[in-house]
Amino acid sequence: MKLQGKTAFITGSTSGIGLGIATALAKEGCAVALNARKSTNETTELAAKLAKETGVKVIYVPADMSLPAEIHAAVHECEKQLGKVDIIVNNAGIQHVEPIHTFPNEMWDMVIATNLNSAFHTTKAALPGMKERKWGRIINIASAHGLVASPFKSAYVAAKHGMVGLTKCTALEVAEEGITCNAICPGYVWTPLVEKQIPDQMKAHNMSKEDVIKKVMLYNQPTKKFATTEEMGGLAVFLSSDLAASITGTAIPVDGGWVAH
């Protein structure tokens, strides 16, 4: 197994992209660390039945993203438990559809806080010891709108160009060390956060279900399919094992050719 030995964080890994991720990390011996922002019997059970289902060992570990202190806690007890952090996956998200002029304060703080301060504060957290042990992979899931912008996701957008930002800083800051980070880029996932946008961009365009998947969702992919969380974390484990010890800070599109445009 390709991972055997490793440890990995997983930033929101309860579903979706994170989940996917995680899943295929274990897949390969990695022992995972799963999060979201608070414990639930669910939770605990996901943990258990991917831990049953791999063989490997697996936490789950309630943080708060949009809060420093919890942030740091969270790696820490990692640390504690699985002994090391050897991988972060900065993939924790939340989304709000609305034009700049009505955009609500709060909610563009707590985006920014969620998507992109996250990012930072996880890594600022486990660098000491990848740093220590001269061997690190941080993967940050930015966007295609990280690279690309769409109209009514300010917030997100901007987010989402301060991770590919934050991820070539990273890269070049640790480069000597053996540690690398990258920042993947999918286009549109088929994810319970992509499924929750639907109702507020048929409000946008004034559209259908239908319409909205077609026109705005799958407009710019050339493919006109969804990427699935499965593509997401066979990217991660490629950018995790020793194959991939020369990439560092890139921001890879996987998005059906969007950006290719």
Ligand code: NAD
Given for the second form:
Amino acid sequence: MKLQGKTAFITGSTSGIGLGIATALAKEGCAVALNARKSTNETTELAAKLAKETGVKVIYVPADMSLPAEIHAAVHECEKQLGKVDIIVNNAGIQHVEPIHTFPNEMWDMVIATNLNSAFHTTKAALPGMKERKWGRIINIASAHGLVASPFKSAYVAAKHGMVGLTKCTALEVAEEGITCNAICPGYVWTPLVEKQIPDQMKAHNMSKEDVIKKVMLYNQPTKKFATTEEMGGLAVFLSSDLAASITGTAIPVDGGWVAH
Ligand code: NAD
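Follow the form predicted alone with the form predicted in complex with the named molecule, if you could.
Everything in the complex follows now, all chains and molecules, and the chain you saw is the first one.
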């Protein structure tokens, strides 16, 4: 167990990559706080199931990651219930696919708030405790779209590039304090977020579902395979371990070779 005694708050972790990372951390003995906007029967059951499967403490902390006050309250709630927050995984994210000239202003604001501003606020709230204990890991789930762009995803690409910048800045500010900050940049991973954007991509590109998957999504992914949530979990575990103490300020692609183009 590489992470026995550690605690983690993973934002947006009731599905997809967030849940994959939470599961991987928990399997290594790390107590975890799951998060999504609201509390439901399903979120309570999910936390109980993960706790039963892994034997670690699993809590669920509802908070809307587009709202700074809720984010700060959530980090403090994790500190209260878990005793401390050693690892922050900024994973909550949304997508909107539309050309810039018709992109709704409120969607721009919502994507930037959820995908970028949230990482600033969790980091700001968690850093005092990490600095006090001289140990911390901040893992920002950016994207291959944090390194390269695609059309019709202006807000998402801007937010993810911003997240890579925030990662570097955070890493430099806390480099001498036992705290690292890195970005994971996934290519396409088969999750609800990807599944949900297929209808919009079909409209934007005027293509069938099969063509969107083959000619848009996996076109740039040389392996021609979706990456997996387990692969994201494995990297998050390594970045959280003491062996990764010298890895900081990086943006690591897990994209089947996409950004090697
Ligand atoms: P997903 O839709 O399965 O998960 C997103 C999570 O964020 C969900 O748990 C959702 O409840 C949560 N969320 C959304 N808005 C929220 C809010 N306002 N407050 C709290 N939680 C909120 O999607 P995913 O594919 O697992 O994406 C997770 C992250 O990985 C995102 O940041 C996404 O941009 C990034 N990413 C995904 C892919 C991919 O191909 N799936 C590729 C690159 C990057």
